[in-house]
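Here you get one chain, nothing else, as structure tokens; it is the form predicted on its own.
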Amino acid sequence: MNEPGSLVGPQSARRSFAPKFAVALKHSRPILLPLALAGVALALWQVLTAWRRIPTVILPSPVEVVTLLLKIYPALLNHGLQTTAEIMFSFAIGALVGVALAVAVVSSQWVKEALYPNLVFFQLIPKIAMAPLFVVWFGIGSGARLAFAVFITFFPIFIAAADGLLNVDPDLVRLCRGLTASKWQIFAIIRFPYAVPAIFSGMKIGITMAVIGVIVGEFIVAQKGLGYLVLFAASQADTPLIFASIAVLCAIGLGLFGVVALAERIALKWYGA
């Protein structure tokens, strides 16, 4: 029985707790569901390897991969830092190039007609087939890997940015022109803020392409990095090391994707979107 001075009884407390729990569950669902699905997949993987007695050289169990990962974590971290630095640098350059080309295409019809078809043509060329050419052009150092990563990173950012800058409400543009706003003022006040979501959509694709570009570059020419480590492990038939390297690479890629998503939220809040 509730005390006479009590304002909140057990039933009312439960009623007030239920909406809070539902809200918390709704906000945490995008995190909990992927983690739950990944956990189920890992459990099935572990059961399959134990039940079918699959040799480690063909498919190691998750326990074996995690055990090796913890055992050689310093070496994986050392290689991972090299790969992360190259991914971040190539993504930054690719984003700058992509946005700059999009601005140029939007600013001039002549530039659009001259540049856009050629960019599309170059992107139709199989990129993996061009990777050895970057080694010939830039040598066996990190320049070849970075150039190749930038080459496959900038295009989705360019397409998304150009689409966002062009697809602006024409009534707003006409209104600004009627108020004698300059071309630069229209770009800064109307076009760019409206294009921010599209630009970051391209950047989310671009960061994944940067990961692929750097790893492919490390496959071809590298003495350090997770791509090099995967290739070395494959030559030694060390499948657990391959999976451990891939696990670290996935963690790096997920973290960098999260950084881009966080930057998107900050930018959208800044522009009031």
Second form
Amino acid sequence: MNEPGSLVGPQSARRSFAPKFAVALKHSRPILLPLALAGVALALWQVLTAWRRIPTVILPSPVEVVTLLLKIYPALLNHGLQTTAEIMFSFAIGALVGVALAVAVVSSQWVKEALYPNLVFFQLIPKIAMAPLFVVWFGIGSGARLAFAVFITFFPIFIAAADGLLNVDPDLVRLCRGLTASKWQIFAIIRFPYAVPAIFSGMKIGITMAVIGVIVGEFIVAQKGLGYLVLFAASQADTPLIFASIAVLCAIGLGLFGVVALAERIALKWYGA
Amino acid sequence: MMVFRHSAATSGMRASDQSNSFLEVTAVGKTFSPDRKPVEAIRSVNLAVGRSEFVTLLGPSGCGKSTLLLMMAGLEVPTSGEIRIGGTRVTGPRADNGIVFQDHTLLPWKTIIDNVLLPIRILGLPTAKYRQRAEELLELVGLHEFRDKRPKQLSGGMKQRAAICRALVHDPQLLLMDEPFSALDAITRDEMNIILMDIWERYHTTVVFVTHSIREAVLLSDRVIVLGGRPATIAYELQVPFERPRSFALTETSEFNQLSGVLRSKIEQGIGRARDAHPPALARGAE
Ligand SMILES: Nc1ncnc2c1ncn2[C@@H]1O[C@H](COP(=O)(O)OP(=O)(O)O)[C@@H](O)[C@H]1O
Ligand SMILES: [Mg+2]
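Structure of the form predicted together with its partner chain, given the form predicted on its own:
Everything in the complex follows now, all chains and molecules, and the chain you saw is the first one.
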């Protein structure tokens, strides 16, 4: 690659290929490397289950799981769609409530002083433990499930949004106030746009919380959905079905996270960060 | 467009000359009381600034320069005395001020031209009408090619130049600058001083400028006000006699250095008067 002299002809074409390849490899390495590791892990899993003759009910092999997945995918899709719809709904409501409450908190000193510390404290409570309470309050139905999912989704979004809205450069706020800007103008022109990156990082946590919330909700009350399917399969000692359900759930979670991350990228591009 | 009258340099206008003063600070005091223990930052400051005059508040860090400037901007309320601008008592922010802080505070998601037009948007003025002025200002500070760039693509000095354009875009009568060049390196700072003098030559806006650099104060100003003591009062006033337009060659002259020396000793005296448990340090960069 770094031989001296000036060689011309076919050799130079070959020489330019090597660095190009190296560059391409370097750029795709952050993607290729984790994929390769995951592949190796799956292969090891496959080998281990076959070699040690581990019973399917304890740990099915990846091949068994995939086989089942392909066989019953219409049913999985059906349950999966129900779960996806509920995750999206909880996330949307949770994000809306989270941002709205954050706006309320920053718009009034009183609300801020009264509410903010309490909500931060509330953040520390293990909220999963409160899921059964929602059944007591909302009855056995989708209401309890969705309310609980919204409840745990909104927290990280609220905290992040409030942080973003409050952490605006005080000199910038001063500059705008010095130009007779109203509170509303400062909010619309400065605070809210400034909080956009923070809101998105809150939403990335929020979407994973929505998945957890809906699944836990489905564990407790549901006749449908992937959480329900996992519990049902467990009661039947159908371990491959548990794995297949979880695999679909992973795909859904990943897809939804990807959508939020993509939206974030677009927003940050606009933001110019 | 602007009312301008070159009142300063050689006319020998005195601080007490109230007849043509645009900004009047009368017996102003400021006491902060964030908790039980009140802190008296400023005591009975009297100051009159004429139209188109360039006045600098000079003093060590923590002596109340920003506080006085913020009161002029209507962003802090004096606890005693009053401030008048154009004869009207200041009770809050006025649309007729331009402000520049140490940090450029440009919005990262807006282009330079849109950042410069921010005051127009806030004041609800027609953007189309002021766009030409914004471009003219950018041209004047050498940023015209960068008008559609984002702030992060600019150097520190360029960002601060854009911030100055933003402060002037709505044609304010009073430009308030709080250590606008303190965060810049020495070479960029010199450049900025030249640019600011160019801007002043062009628009003759009344300027109140805060710095702790003696050289900057003498080079730029018609008059230097030394603040000192605890609580801060006006320790000394210096009329700067140099003709305009000025250039950097001026800083090499013996008159310039003699005036700087006078200011330095007055600042030191001010610190001496204020000597207490925490004597304020004369910030570096005073040269
Ligand atoms: N909002 C405030 N609350 C309490 N004390 C303040 C406040 N602003 C300034 N001070 C005090 O007033 C004094 C002058 O501050 P400042 O005007 O910022 O000085 P300078 O700009 O000359 O460095 C300092 O002692 C500072 O601690
Ligand atoms: Mg200051």
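Numbering follows the first chain given and starts at 1. Small disclaimer: the values here were computed from a predicted structure and weren't measured. For the two forms, the rigid core is made up of the largest set of C-alpha atoms that agree within 1.5 Å on superposition.
The Cα shift for Ile31 between the two forms, taken after rigid core superposition, is 2 angstroms or larger.
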